[in-house]
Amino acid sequence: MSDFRGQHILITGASRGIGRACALEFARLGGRLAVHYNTNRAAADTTLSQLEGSGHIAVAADMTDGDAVERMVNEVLAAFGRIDVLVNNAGIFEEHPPLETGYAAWRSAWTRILSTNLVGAANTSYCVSRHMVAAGGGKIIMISSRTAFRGKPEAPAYAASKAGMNALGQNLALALAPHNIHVYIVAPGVVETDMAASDKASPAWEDIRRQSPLGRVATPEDVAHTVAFLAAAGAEMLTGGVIDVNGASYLRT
């Protein structure tokens, strides 16, 4: 079983969903979590209070803004000593369907959902690094989607945030490869979150469901465990791999 007692762990987007699940995750294996979130104190309290040990703590910061990310690493930094697991999770969905969104709504989703998803991602990853070459290593493991290769056309930014995400970590994994900081990617394909609300309450749900053979979606449990994996000692020589975490909903070749 991994065992992550005496390591820190940063979790972006932490205050529910997968970020929430990879939380209890690493809490129940001994971890001490950094809960990050942007304005919805109460979920990150929420995921507070669910996970097991003590010592852990809540940061907010608006992953649009690399300001506010260097101050939320300084202050998980300044409470911790140090970061030993980075998981870049933050992110937003939104449909901006080419043909049915106006121009400036249509630039206003690129910009927001790219600031969020991906630049908050690399500059989360910047500022973390720098203390774990310093600290003789750590891991970074980011949270994509199989939309990076099955598109989804109705959210192109999205799709591309993932795909750019994709690429960023494998840019990372060889920059910091001779740091002893390893970068994994996690593809998810839909998970049981509030981000597939729209699509667990519509009728294509029982379409979604099968085209995994096992007859499910994914929940944030099972990436949960995934990333708990990546992160324990053992799995470095997975450093710039895209593992995929969809049932066989789509596969790759």
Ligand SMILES: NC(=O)c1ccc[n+]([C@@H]2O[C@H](COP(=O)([O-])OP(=O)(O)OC[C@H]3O[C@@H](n4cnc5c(N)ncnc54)[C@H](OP(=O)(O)O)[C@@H]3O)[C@@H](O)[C@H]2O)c1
The other form holds:
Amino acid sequence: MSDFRGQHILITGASRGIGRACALEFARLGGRLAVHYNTNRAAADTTLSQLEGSGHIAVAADMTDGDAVERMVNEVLAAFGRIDVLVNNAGIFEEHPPLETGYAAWRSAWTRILSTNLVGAANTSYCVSRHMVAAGGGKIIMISSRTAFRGKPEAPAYAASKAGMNALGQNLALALAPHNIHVYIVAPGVVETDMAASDKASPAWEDIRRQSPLGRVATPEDVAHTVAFLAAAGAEMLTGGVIDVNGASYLRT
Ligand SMILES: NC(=O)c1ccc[n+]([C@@H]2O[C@H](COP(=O)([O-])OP(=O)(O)OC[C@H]3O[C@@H](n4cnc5c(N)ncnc54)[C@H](OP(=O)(O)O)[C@@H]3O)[C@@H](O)[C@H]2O)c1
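Starting from the form predicted alone, produce the coordinates for the form predicted together with this ligand.
Whole complex next, starting from this chain.
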């Protein structure tokens, strides 16, 4: 049974979707949460209002702004004194099919997506891991995607950002293991959140559901369950691992 009593957990992008579900799960298991958001304060407040326990806070930062990320991490440390678990979850998805996207839009999509999904996670990990080293250890979890392996021809920058996140997590696992910091990568398939709203509204949804022999896509709670399992004591030998949460919708060996 996972127990996060006395632990302080920072989840980026916890105002909605998978991040919110992770926050609820950690709070249910006794943790104290820093709920990060970008612009949607009302949604972050909704997450806060649903958390069990007390002492939780909301913090804002645009992941594309490295200075804002550093200020946000310092704000959490000022409030909590330490961060035991970091979940790098904030992210965006945008379509930019190569043959149908103008060059200016193509370049701005690559910059926006990589700086949010990949560089944002790298900078947050950098800032937090220095404090984890000083504190004697910690856990970092990357929310990647099945897309890193399966591909997404209409969104190559998104797929590349998630493949990059896998490499980021694996290399941080190597670099930080001597400091008792364990790094895990979670790769969900389609998850029913705002990000999948346009898929859900499209005729393709039935096919997407059937990609899994379970006949459904993942819920944010499915992902949160795995994240909490990895962050709990006992999962340390999984460090550097990429854990699929896709209902066997995409198999790899
Ligand atoms: N849903 C899926 O099918 C799926 C599948 C595989 C992987 N994932 C990954 O899971 C993660 C969470 O996805 P989700 O579906 O829960 O997304 P979501 O419901 O769209 O929520 C996105 C979260 O990221 C935050 N965010 C977006 N841009 C940001 C920026 N520039 N700076 C800081 N925060 C920013 C949002 O903050 P605000 O509320 O303030 O805007 C929000 O909290 C993402 O990394 C996504 O790539 C999702």
